[in-house]
Structures are given as structure tokens and as C-alpha cells.
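Read the single chain below, which is given as C-alpha cells and is the form predicted on its own.
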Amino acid sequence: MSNEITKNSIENAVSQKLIRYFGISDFEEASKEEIYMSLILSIKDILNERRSNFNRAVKKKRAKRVYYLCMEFLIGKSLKNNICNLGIEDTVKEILTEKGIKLEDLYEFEPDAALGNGGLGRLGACYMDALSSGNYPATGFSILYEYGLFKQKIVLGEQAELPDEWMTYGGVWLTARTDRAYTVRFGGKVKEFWREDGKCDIVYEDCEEVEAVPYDYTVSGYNTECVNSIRLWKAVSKRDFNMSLVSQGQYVRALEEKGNSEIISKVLYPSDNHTEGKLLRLTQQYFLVSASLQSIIFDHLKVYGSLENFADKVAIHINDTHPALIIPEMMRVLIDNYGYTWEDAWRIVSKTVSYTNHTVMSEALECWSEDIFKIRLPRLYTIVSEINRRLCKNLWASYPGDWEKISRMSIINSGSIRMAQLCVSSSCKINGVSELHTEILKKNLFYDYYKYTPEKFINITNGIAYRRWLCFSNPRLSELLDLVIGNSYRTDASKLTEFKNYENDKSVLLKLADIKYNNKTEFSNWLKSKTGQILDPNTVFDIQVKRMHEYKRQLLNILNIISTYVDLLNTPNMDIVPQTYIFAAKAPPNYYMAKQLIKLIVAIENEINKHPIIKEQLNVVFVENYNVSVAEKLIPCCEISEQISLAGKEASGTGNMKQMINGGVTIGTLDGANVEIKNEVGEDNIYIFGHTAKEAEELWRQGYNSILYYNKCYKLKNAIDFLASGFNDVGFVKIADYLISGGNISDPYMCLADFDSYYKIHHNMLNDYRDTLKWQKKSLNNIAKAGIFSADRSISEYANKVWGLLKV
């Protein structure tokens, strides 16, 4: 592919952009910003041309398309990813080097696109990458968040949230499609006018209209001509700027009238601990699905001229419950706009829509108040009510008199509209994202539905865009793999298994150790230059990077660190493996406990920094504003991968896969994809501890009492007592009370129940780390067995088992 894009063509393209957009005729006159912009515009031209060619091929073949709806896409930076996918990195480096410019400086200049936050958004980005790499016709849909979630700053030991203004230099990747804007309606009154032919005309009165303007973000594939796109919707007020208010001197009110609509696409996940936040979240979700469906139908009619074959040519995927409103919205459009009967519309919808569940956590299984829903989305409320009425009628026929079961399965219950029930009752397929998670869905969360329609439920374990997380992020390891097994693994991840043949090759194992040390040194230098925080690459890097949440159990990790710290205070010359613990995560602004955990980690970091001798043996660092580009630097350094959630709570995880493929060795519970990692690498190459999901559920059912564990384990008791006394003059009595003094809800995620097992297995793990060859053999086996967790494999399974999608 790099042969098709020559050095001269790239250089000429960048030069033309400098002239056209900046009036600069010479590289030497251009600033870094101007060269950065011109290079991206040149890469965009290549991608847009390929996207146009691919779309023509799809239309000619009349191929089925998948539309992937997700509230977030955690894309990260795109310049390096696209250049590497196109196979032109060496060529671009050569051009820039001749001009005295480092390509790495331009990579650093690009901000992360603030379009996502956590695993859900990163999975969506990985899947779009795999869809393009696999030559599948696909479009992602989300919202163009102007400020994303927030930019995290640690101020006086606590998280502060700042606006993440990424659009100035990141927005250059976007292509505005103002010709494809659509109107979305909210609120008002809906009137029905029944005709003699039995059909109904719907008239909207006094509703608020918002314009959804699309911006396309191109997604390249690796070593392929396929380019897909993510369509991002920006909310624009349809109200004219009120000049009469301006003439009256009411300038602020004139701006407010436009701003009330445009707030829809300002921020990701507004706080929902108040009515205004809930209302905005509901508004965002309907805005996304309404605009997206209008776009999907427009594209379909342009090719086929009819909706009769819609379910045969279109697959719509709901990634978690956020886009669930696509179901009633599609019913509304088919019935109200195209005159379909309820039965015919339902046949199309139930064959077109599929759903991935990503969590068993009750707070993430969205429910909406009927009152809010009815006011904000009056027409959709009548449709959801009718879907629920027909569902309950069918359930009554199957389970006559079983009101309790029907109540559990109903969409509307006790004044709430439940999005998970809407998805499960209406989709053609429902999948979990790891073997354990899918079994929990079938046996617990959606048990009634599984018994009712078992054929709908399947498992598709998550996967990662491994080229980004291995080949592009860890070039030293990739070069070693190229040398010993060839480069075929870059297009077929299953070829990584050939690396296992070298598990007893001392020279390869020592090279692995050298690569890890160099990666650690590089990250340590980068972190010091950015924050002043100091890491010692001669220590073991123990990493826990994931969303800050109680069930992820950063607190269990912290308790073990405190226990080690107390031991070192009492015995400074204690013989231990020097260890560095690295945390990174954002806490939702309204999540008190998560923010307290960040405060605690930073307090421990500051406490240890007061003891230089202890710091040589034990170090803790919290890396602020964790995002994709930080992860790309940090994950190749991982030696111990902390995957320690309470068993049964983590659906899958993908951080465990990214760290595994970079040679990190997992310490974890039998939760999520850890179960499948263990099956792949074997018991000798993973460190499993703690209660199983079944044991944890039984322990809770019997009446879990955390104080028993506190009294039984002296190391745990010392750690909690020290925690209560505080660090660096900062007290954490509330966290100690949360663990042992909360009555029936003490320690809700059983950190204390698993502490002793965790402490012992962690101790064994560090002892194994002392033996370099033994440890690197474990690392090698993790790399060799990581291919199964490729997003290419996941997407292939979705294409075959769910969407009926063929490559073009």
C-alpha cells in the first residue's frame, strides 16, 4: 500500500495544503501547527478517496451494511494510527526529517478526541477499526461532544474537572456534512387523526425542534482499501437569533434561547443525580437515535428505493442500552412516516436490531421515569406503552397467572421505563461479552428472557485493535516478533501462537526483559517531563488503569500497598522486590467514593515521597488525565496487570487483553475475560485469587460480615487502622468506616473477604519476578496466547452470528 502513496505525492499534497490554507509556499516558513494541519488534511484526502471508492463497491454489490450505535467512541489520536494503517510512516518520517521536523512531535501535538471515556467507547473504536480492516461496510453513530467528559487535573490532592477543549486541533479530522442535516423533535403535544382506511396521521404541536448536523470521522483499516466512518451529530438550534430581544437589551436571553438546544452536544454523560441531568441524558439519547435513523433510511432509499428489504440490507447494533430508543423510534418512523401496520413495522424492527449488554451493574441498566419520558418524548411514550402491552399479552399467554415473572420481564414497571428489557424483548440477538458474563445474563440478569427465547442469546467475547496496542504502541516488541516469527501476525493475530516456540530460548527471553526495561525507561522519562513524578524502571511496574469504581476494587490494591508500607515503616531494611504501583482513572464528578479513592491514592503517593529510603522499595503514582494516548505509552510497560474486580461484576474487560498482549502477567479474580485468559495461558502464567462469582453470591446471600475478616487477618487490620489514622495529615476515616462500620452494607464489593488470598498470591507473584527467565517465560506465553482476543475475531463472530454481514 505504501507503494501506491509515494514520497512525492505526500510531499506535494502537504505543500499544496500549506499554500491553500495558510498562504505559505515553503516548509521552512511553516509553523509546527501549520505542518500538522496540512499533513492531516493530506491524509484525510487519501482516506476520503478510498472511502468513496469503497462505498461505490458496496453499492454496486448491494451489500448489507451494519450501523453501530454507541454513546461514545474513545478514538484517541488518529494521525499515527492512520499513517501506520496506510503503511507510510517511514515515508512521512523521511519527508519531515529532511525539513528538520520530527514526526513524533506532530504525534504529540495532536489532542485525544474527547468523544469517549472508558471501556465502552474504546471497544467501539476498536470494533470500527476491525470492521474497516476486515472490509466490512459499516458506519458508527455517536454525538460530536464539544468538551467530552472532562480534562482531569489533580489539585491539592483531589480531582478537579476542566473542560476538554480538543476541537481546535483535533477537529481537523472532521468533515462537515451540512447537506445531510435532519430535524429532531422534543416535547410538545401529539395529536392523532384517524383516517377511514384505518391509518393514523400524527400532528406535532408546540414541540421543540433541533437540527442534527453530521460530521464524519474517517476510520481506516490496516493494509486494506476499506475506509468506513463514524458519523457524529452536532446539535444546532433551529430558532432564529432573536433580534427583538437584542433590541430590548436582553442579550443574555437571546443567547440562552439558542444555547438551550445546543447544550445537547456539549458534554458526554452529564451528571444524572438531578432532574436536569436526567432530562439532558434522555434528550441526548433520543437526539442520537432519531438523527441516525433518518440518515440510515435516507442511505437505504437512495440505493433501493423501498424499505421492504430494509431488514435484509441493514443491521443496527445497540452497544449497551444508551441507544435503545432506536427501537420505538424505528416503529414511529415506519408507522407514522411510511404507513406500515404495527405488525409489519415490528417484523422489520425485530429482525434489524441487535443488542450487546456490557454490564450487570444495576445503576448502568438505565431506567427512565415515566413522567419525564412522557413529557420529553410524548409520541415515543405511546409506542413504548404499546410495545409493553403486546409483550405482556404474549407473556400472559405463555405464563398465565404468573404476575411476578411478567412484572420482571415487562418494559414498564412501577413508574419506570426499563431500557434493558426493551432491548432484550425487541432484538433479534442479545450477546454478553465474555463466557462468564453471558452465563450470568442467562442464569441471573435475563434468566426469564433466556427461558422464554433461548435462541436469541449468544456469547461474543470482546477483542482489541491489537495492531494499535501492540504493533503501533510497542515497536520494540513488534520488531522482535517480526524477527522470530515473521510479520504475518500483523494481519492474523492467531499467528502469535508461534511465539510460544521460543519460551525456552534464553536469548529471546533476555531480549523481552530488555524491551520491557526500555519501555519503562521511556515512559518514566516522559512522565517526569510532563509532571515531575519520578519512577524507577528497575522496579516492577504494577499497573491498575481502568475506570475508578468500587467494583473495580482499586481499594483492594490500596490496602495491600498500605500493608507493605506499614511493614517497611516497622522494618526499613526488609527484603522485598522493589515495586512501583501505577494508577490512572477518572472519577465521575458526582461519584463521591470514586473521588475519595483518587484522593487516597494521591495521599499515599505524597506520604511515601516523604520517606526517600522507603520510596526506593515502594512507590505509588497516580497519572492524571488518563486517556488513549497515555495508555499507549503506559501499557507496553506493564509487568503486573491488576484485574481484581469482585467476581461476577466485570462483564469482560479489555485492559486485561491490552496488557496481556504487551507481556503483562495478570493477577486477577475469575471474572470477565480473566476466565478465558486463564484458559488460554494456563495456571502457570496467571495469578488467580479470591472467591468465584458463585461463592461471592452465596457469601452475600448468607449475610456477609466484613468485620470477621478484619479481626482474623492482622495485616488487613493494620492496614485499615493505618488508613483511618490518615496520610500526610489527610484523614480517611470514612473509607475505613465504609469497609467495617457500615452495618449490613459494609464493604459491598468484598475487598476484605478477598484480601488474604490477594496478599498471598501477590507475594508469590513478586517472588517469581525475582527469577528473570522464569518471569519472561510467563510474559512470552501471555503474548503468544493473546491472539484470540483480537477485535478482528470478535467482529468476524458478530458478522457471522448476528449481522449476516459479508466482506466487500
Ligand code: 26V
Given for the second form:
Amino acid sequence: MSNEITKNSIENAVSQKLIRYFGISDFEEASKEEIYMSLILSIKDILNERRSNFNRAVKKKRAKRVYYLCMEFLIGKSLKNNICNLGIEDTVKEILTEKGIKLEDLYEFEPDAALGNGGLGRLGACYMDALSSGNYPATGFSILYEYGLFKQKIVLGEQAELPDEWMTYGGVWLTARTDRAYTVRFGGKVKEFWREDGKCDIVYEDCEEVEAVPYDYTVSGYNTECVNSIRLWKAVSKRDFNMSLVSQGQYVRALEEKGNSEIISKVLYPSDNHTEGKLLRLTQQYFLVSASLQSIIFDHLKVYGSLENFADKVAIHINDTHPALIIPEMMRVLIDNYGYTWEDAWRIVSKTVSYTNHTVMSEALECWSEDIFKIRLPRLYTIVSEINRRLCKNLWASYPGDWEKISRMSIINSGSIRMAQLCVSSSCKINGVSELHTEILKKNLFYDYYKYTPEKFINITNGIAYRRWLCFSNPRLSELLDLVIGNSYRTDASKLTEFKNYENDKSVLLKLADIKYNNKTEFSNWLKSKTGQILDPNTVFDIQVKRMHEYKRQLLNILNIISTYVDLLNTPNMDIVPQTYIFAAKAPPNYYMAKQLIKLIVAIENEINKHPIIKEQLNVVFVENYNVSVAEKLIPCCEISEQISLAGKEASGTGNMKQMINGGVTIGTLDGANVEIKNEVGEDNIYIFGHTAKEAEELWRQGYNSILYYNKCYKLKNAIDFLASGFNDVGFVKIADYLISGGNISDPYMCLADFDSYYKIHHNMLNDYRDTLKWQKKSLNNIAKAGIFSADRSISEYANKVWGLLKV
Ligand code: 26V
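Mind giving me the form predicted together with the ligand, seeing as the form predicted on its own was just shown?
Time for the whole complex; same chain goes first.
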């Protein structure tokens, strides 16, 4: 047990840090930055001590560990989360208030650790939180992207990308472990030297060596002594300064040479709508995998001295295909470095590795050109080829003569190395992230594999770290819950169902309305102070926040907004529920249509701003630089949660769960986890519209023709015509063309096919909103039924069904 944390101990710790790191002996003289740093360093000490105690307990128990490999962790801010997890928020506030400092200001000061694109990365962070909260021994592995993804700024109505310099103040959480650096090799030549005993020595020549230096980010759990960490690798050049260049006065060139390999950990790739098989991305993936595996093996050998029990004590999780190279890399290390036979190595690897698929979008399934792969990772290429040769041999035995099936299933095909096939053929378990998504994996994407090894496929529906998303970011609502149902839901989300008993309690329903109004007011004030954008908390807040992508169909929402706008232009005193549409999203810098959509939303916002009367009825804002902390402010304000992807395309969604648990009512298609949300809350408490996944697929197969819908629905026609004619001095003819003039490839995500049912159900929804009690009852039901979407539940399923992991 670690020492008890008291007001005194925290105060002393912070004072000590101020002295040691900043030479300040008087609290009063310290700047906000210095206090911020000192507070974090003090909390880090507490967490690190707990981490070392927890690790000792894990070793003593010889407990199995899970290693969660992911190219992205969208951690966000940690100060508040850690303080709340430790249960010391009141104490810290008290200390700071005495010194005239607001803890809230320090929270604001912390930058987001935004090492992710969206759902996938945030899921990784939520799962690390749940692993710690559940007392599971776990380590996350990723890359220390110095400039994150990018910081979004709206400049002249369009997205501009700036480097996100989060490390200056966000790096305080990191602990550099220079003592645990490893070398990662790229390129060069591989030579095999066969010995007389039949073994083979592998010698590498002329390869490029990069040093991987770990920086550990501690992850606390709620109300527990368990602390885990995410190990982030930084690339450091191993090349010494070329002194001859320096002495020739070419200092800058010497720096450039050294800097080259360090590019590996500079920025994260955006999840574009197409993978280009970029060399740097492959390099990043191998860098992550090779360094992480060395670290895993080192840890294991330190405890057990041998790799014989590796598969019993280690679970390695591949989050999406991005870290799939761990499979051939582990084969390489076991065979080349530890003398294992292929068969023995394979037994270990295929028992250790499990894989989660996060998308069925074919553009997002990563493939590498054999030529690039061969040059960059020559030894791994040999191993992948051998894995593939043996796989095809087995497939041939099962399906003699069925070349078509075998070529669909093979890892290497037509000059490309397919990571999904590598993962599915080699993992002990494969899971999708919602019921529907897993069914689609089984029926479509991985159909052949499902028939081949059905026992490997399972579903684990995603979950969220609901303490962050409800308890800490919506204190008004969680206080009400504490009062009404007690606080046991804070450790057991299933207890939220008790809230349902209050669905007809008028005072509770009115309190819910009040809380929402206060959250909306707080957000409106914050936004106004930051950007000058004006919101009216008396209007209904209709929110669509997620990555910008065609399949998520922000455009469907926009078309409905434009149609309402046109109606208001024609009939200014139309009786409508005053409505505010809030968008926030980053678009991948190379994704033309996604950037156009942002431009369009901003243009509508500006257009409406020119009509103050209309703005009172219909307001649109684009909130820039969407990230975890913006989400934490925005989601508690959600009344209408837009989850309107084309059915079959959104693997799960997790924003839908976050908004639901904050009382947002979903308008959505039967896609991803929306299906399960509907099953939980019942038809009265969700607004479902549009084609089902099956219907959408069928419609597309028959030869979808968007123009038919345009001609059939006058509202839709008005909206698209208005879009084409342009407003706010900007024309969007290209978007109109994209919807209706591309022959059978126009409107690829079938916005038009779902428009009619969308606007009708949206209209009904707004009408229901007029009746506060009726609406709040729906909201209450959403909160009460959200417990199942807790990451604690997801993680316990992973622990039981995939990793064989026990709590320590
Ligand atoms: C693909 C690529 C390919 C190009 C290089 C960069 C890059 C980065 C990410 C991706 C795949 C993105 C997959 C993804 O984010 N899936 C989301 O996962 C969430 C968590 O399971 C899920 O809720 C969302 O529905 C799903 O879209």
C-alpha cells in the first residue's frame, strides 16, 4: 500500500518541486506554469510509486500481462482525470484556493495529448483507463508523435493545418526511460550462414539503425492502487554527428543527416479515405512493433528467464491491422535470436496475438507493395512469404483446387502484402466492435476465414471510459445521479439502470432539463470567449462531432439544414423549434471532399450570421480544432446526437455512447452500435431512419441512381439547387454535382436515398422536443440504459474471452 495522500503531503510535494525544479521557495512567487508543472510532477510521483508497487505484485503473482499495440492513443488531458481518479480534487482545490489559484485554470492550461485521429485512438485511451480501473496488468505501446496529428484552424473559411506542439506543457507527464532504449533496423542486406548443426545465422549488412527511446505515460484507474502505462517510442538517430562535415563548416548538413531517421516520430498519419502505402507509415509501424517486442521480451525474461511460457504469460493485442508486423517480427526474433524452429515459434505467436478490426471500408485496409516491403524490411519479407506459403499450403489441403478462394485468403496477392489477411490468419481471436459490425465481418469482409476458423471470431462491442465522459465532464449530472441513485454507478455502470425508476418523476425530469440548460450556457460562454461565436442556450443543441468523412454523412445533416434555411427565407415567421447545429471535425489534409464539407459548413454559418432574424431560429456553428477536451465540454450539452452514417459503414461509433450517457437522444441509422443502443433504450427513446445495412447494400448492387430521389423530393431538390447556386459568395456546385451529376457513381454514400426519412424523423424529433417532460423522459432513459457501453464491460470481455487475463 502506498502512503495516504493528505492535504499536507500534496502541499509539501508541490513546494518541493517548486524549489527543486524552479528554484522558488515561496509559493506566492511561482507562476501559473510553474505551479502547473510542480503539481503534475507531484501527482506523477504518486502514480509512479503506485505503478512500481503494482508491478511488484504482478511479478510476485506471476500474473499474465496484456500488451495493447496501437498506432494511436487519443489521451486528451490527464490532470483532471488523475486527480479525480485519486479522489483528491477537493483537497487540491483547497490548497490552490488558499494561494489564489483556480484548479480549473490549470486544467485549461494543459494541452491535449492528441496522438490519434478519432474513434480508434480514443478507444485505446478509454481501454487503458478501464484496464487500470479493473486492476489488470497492461501496457499500451505507441509512438511519441512530437507534433501529434495537427492543430486545426479555420482560415478564410477553410481548414488549415498547423503543427500541434503539445509536448511543451503536455510532456510533463512523460518519464523518459533512456536506460531502456532499443535499436530498430531498416533496409540493408540480409545474409544467411548455414551451420553444420542445420541452424542458420542471420547477418545484417548496411542497414540503417534507429534508436527507439521509450517515454512512459502513466495511466491511473478510478479508486484503485493499480497504475499502468502507455509506452511511447521516440526515434533517435544512431548516427553520430558527421564530424568531418562539421569541421568543414557544414554544420547544418550534419544536423540534417542526423535528423532524417528522427522523422519517424514526428507526426501521425491522418486516416485518409485511401491508403497510399506510404513508406514512412510502414517505417513507423515496424518501428513501433520492433521496439515494443524487444521491450515485452525483456520484461518477460526478467521475470521468467525463458520464453517457454511466453504464450501463457503474455497476450499481445493488435488494434486494427496497423501493428500487424508484430506477427512476422516475433517469428523473426524467436527463430533468429532464440533458435526456435518455425513450428515452435508459430505455436507461440499464434497463441499470443489477437486482433480487433475497426473498419470495413476497403480503402482503409492497409496493403504494402511487395517491392517497398522487400527493400525496407528484407528479413521480414522472407518471413511473411514463408507464413503465406504455409498458409496457402494448408488452404490447398482444405480447399483443393479452389484457387479463387485461396487467392482471396492469401496474405500476398498481385504484388501486395495485405495486413488484414496477415492478422486474421495468424491471430488466436478476431473481433469486431459492435454486433452488426462483427456480423458484417463474418458475412462479407472475412467470410472465407469465418468459414475456415469460425471459433476464432467473436464480438466485443466497444465501450467508453464513462467516468471521464460522464462523472468528470458532466459534474451537474453526476451529482444528480449521486443524489437520486447513490454513487455505486461510479464503479459499476450497470447501476445506472436504477435511474429508470425516475422516468415519471417530474422533479427529476425538470432537474435534467435544468442541468442541460446550464451545461449549454457554460459551453456558449466558453465558445464566445474563445472565438466570438454566439450560441443561444434556449435553442435545441443538435450535435454532430466526429472525423469528417463521406460515409459519416455530415452532408446529409447539412442538406436538411439548408432545406430548413430555404424554408425560413421563404416563410420567415414559420413556427419551428429554435435549433442550433454544432459541428466539429478534422478533415485529413489530403481528403478533398472532407475539406470541402468543412468549407461548406463554415460558409453556411457565415451566411446565417448575416440574417440575425433567421439566426434566432436556425443557427449553425463549426467549432474548430475538435479534440478530447472540446468533446468533454460539448458532449454534456448534447440534446440531439447525430449518428447518421450509411448503414454498414460505421464499425461501431463511440461518440454515440458518450452523448447517450449525457442524456443526448440519438437520431441515427441502424449502423454500428446504434443498433445496440436502440435495443437498450427501445424505439420510443431513439429516432431511427433510413435504409438498413442489408437494404443499402441491395440498393447499391441494383445500380443506385441518386437523381431519382432528387426529382421525387422537392425539399431535397430545393436544398441541392440552393447549394449549387451558392451562398455567402461561395459556390458549391462541385458538391451538388457530387450528389447528382456523376452517373451511377454520384452520391456514393447514398445521402439522397435516406434524405426523405431523415428529415421526417428529424422533424418529429423536434416536435417531441417541444414537450419538456416527454423529451426529458427520453433523455433519462438514454442515461439509464448507457451502462452496458462502459469500457469496464468491454475490457472484462476482452480479459475473459480473448486474453485470458486475471485481475491482480
Ligand atoms: C486507417 C488509416 C489508413 C491510412 C493511414 C492512417 C490510418 C489511420 C487509421 C485508419 C483506420 C481508422 C479506423 C477507425 O478509426 N475506426 C473507428 O474505430 C472506432 C473504434 O472501434 C469505431 O467506433 C468507429 O466506428 C470506426 O470508424
